[in-house]
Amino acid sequence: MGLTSAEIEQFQKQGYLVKEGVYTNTDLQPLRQGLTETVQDKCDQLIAEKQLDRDFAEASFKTRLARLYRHNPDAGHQVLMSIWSGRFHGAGMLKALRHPPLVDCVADLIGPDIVATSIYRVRPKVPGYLGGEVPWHQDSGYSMSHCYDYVMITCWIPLVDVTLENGCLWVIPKSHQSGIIRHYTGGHAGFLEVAPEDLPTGAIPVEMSAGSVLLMTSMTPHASFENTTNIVRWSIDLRYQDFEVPSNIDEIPQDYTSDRDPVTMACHPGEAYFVIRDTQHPERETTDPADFAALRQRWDRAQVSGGGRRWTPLSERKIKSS
């Protein structure tokens, strides 16, 4: 597939780009199926523990979690946590990460040799679940500060059509050119958050069809808000970089000791990195779902020293008087 010269120019100038039709419905089905199976496993566990009395298996992929959460919010929260963020590494995830049309688009922005990170996220935005709203931030806000000057690409992919009503992403065009913005810890639902007075103007909503891809720089401010419909706004976001960006490939979690110099660390310590495309040494690529799952689990279980930049807590924010 790849990008046209006009699309590359838009990405560079605006800090984002929507590419239609990167995944077909058939392409997305293994991921939807894997997520459905994981939801079912957690429901089975909760039913066995008598914390849930029905699993809503008869409902569609779009509505099941909404109905479950409305029926039993506590159990619904536990189901959400079983797949939230990067916890899911089941069937379909590696295939989605390695999807050739997407990788071709990324290659047109950063070059042919590509590393992915396990900072991918699964985002089921359930109606009424406030933890699904993500405040304004830049992805670089979560990274080590020595990585700010590197190009890292976020690919946000809806598994259902996304609209203003069900919580599409918002972006602020061109603001990526100004670099990192001050973030605060302890924002909505525990996320990092850019304060309103520090946020650039010009935010726009990005409505998209399922299988399209929103490509953003790691400096592009973005957010998503309330889902006011009765369906779940399912999405995933995947992150890519080239070989020059710091990673932990060929390292183990135990290499991250408390006395290690932060500038030698991967941009996101504690998250597994893996090769998606290596034109010189294709044998380094992660192609086996079992190897991928084992890599994720090894890093997920570890307590890795180091972390992102230490921002000021939102509770200590000082607003300048006018």
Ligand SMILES: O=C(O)CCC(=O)C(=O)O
Given for the second form:
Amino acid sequence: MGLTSAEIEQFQKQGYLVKEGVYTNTDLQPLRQGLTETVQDKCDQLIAEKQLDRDFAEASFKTRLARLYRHNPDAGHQVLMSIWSGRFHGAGMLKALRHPPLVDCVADLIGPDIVATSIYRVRPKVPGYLGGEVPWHQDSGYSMSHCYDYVMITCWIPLVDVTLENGCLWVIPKSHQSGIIRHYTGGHAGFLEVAPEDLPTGAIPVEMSAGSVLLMTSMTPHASFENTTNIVRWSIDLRYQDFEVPSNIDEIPQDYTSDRDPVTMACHPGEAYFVIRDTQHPERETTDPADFAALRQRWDRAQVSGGGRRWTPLSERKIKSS
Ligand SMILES: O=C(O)CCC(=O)C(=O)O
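Can you now output the form predicted in complex with the ligand? The one shown was the form predicted alone.
Below: every chain and molecule of the assembly, starting with the one above.
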């Protein structure tokens, strides 16, 4: 597939680009299926523990978690936590990460040799679930500060059509060129957050159809707000970089000792990186879902902590009076 030169230019100037039709409905099916199985496993567990009395298995992918959450918010929260963030590394995830039409687009931005990070997220934004609303931030706000000058690409992919009403993403065009913005810890729902007085102007909503991709730089400010519909706004966000960007490829969690110099660490030290494309040594690529899951689990269990930049808590924010 790949990007045209006009699309590459738009990405570079605006800090974002929407590429239509990167995944077909059929391409997305293994991921939806894997997510449905994980939801079912968690429901079965909660039902066995008598924390839930029905699983809404008859509902569609788009509505099931909305109905379950409305019926039993505590159990719904637990189901969401079992797939939220990067905790899902089940069937379909590696396939989505390695999807050749997407990787071709990324290659046009960063070159042919590509590493992906485990900082991918699966986000079922359920109506009424506050944790589904993500305040303004740049993805670089989450990375180690020695990585700010590297290019990392975020690919945000809706699994259902996304609109203003169900909480599509918002971006601020062109503002990626001004570098890192101050973030605060302890923002909405515990996320990092850029305060209104620090936010560039010009935010726009990006409505998209399922399977399209919103490509962003890691300096592009973005956010998403309330889902006021009855359907779940399912999306995934995947992150890629070239071989020059610090990663933990060929390292083990035990290499991350407390006395290690932070500037030698991966941009996100605690999560596994894996090779998506290596034109010289294709044998280094992670292609087997079982290897992928094992790699993820090895780093997840190790709880590696990095010496990254620490932002100030939002509660200590000082607003200048004019
Ligand atoms: O999916 C969302 O609502 C937020 C996504 C996001 O913040 C991200 O991809 O970094």
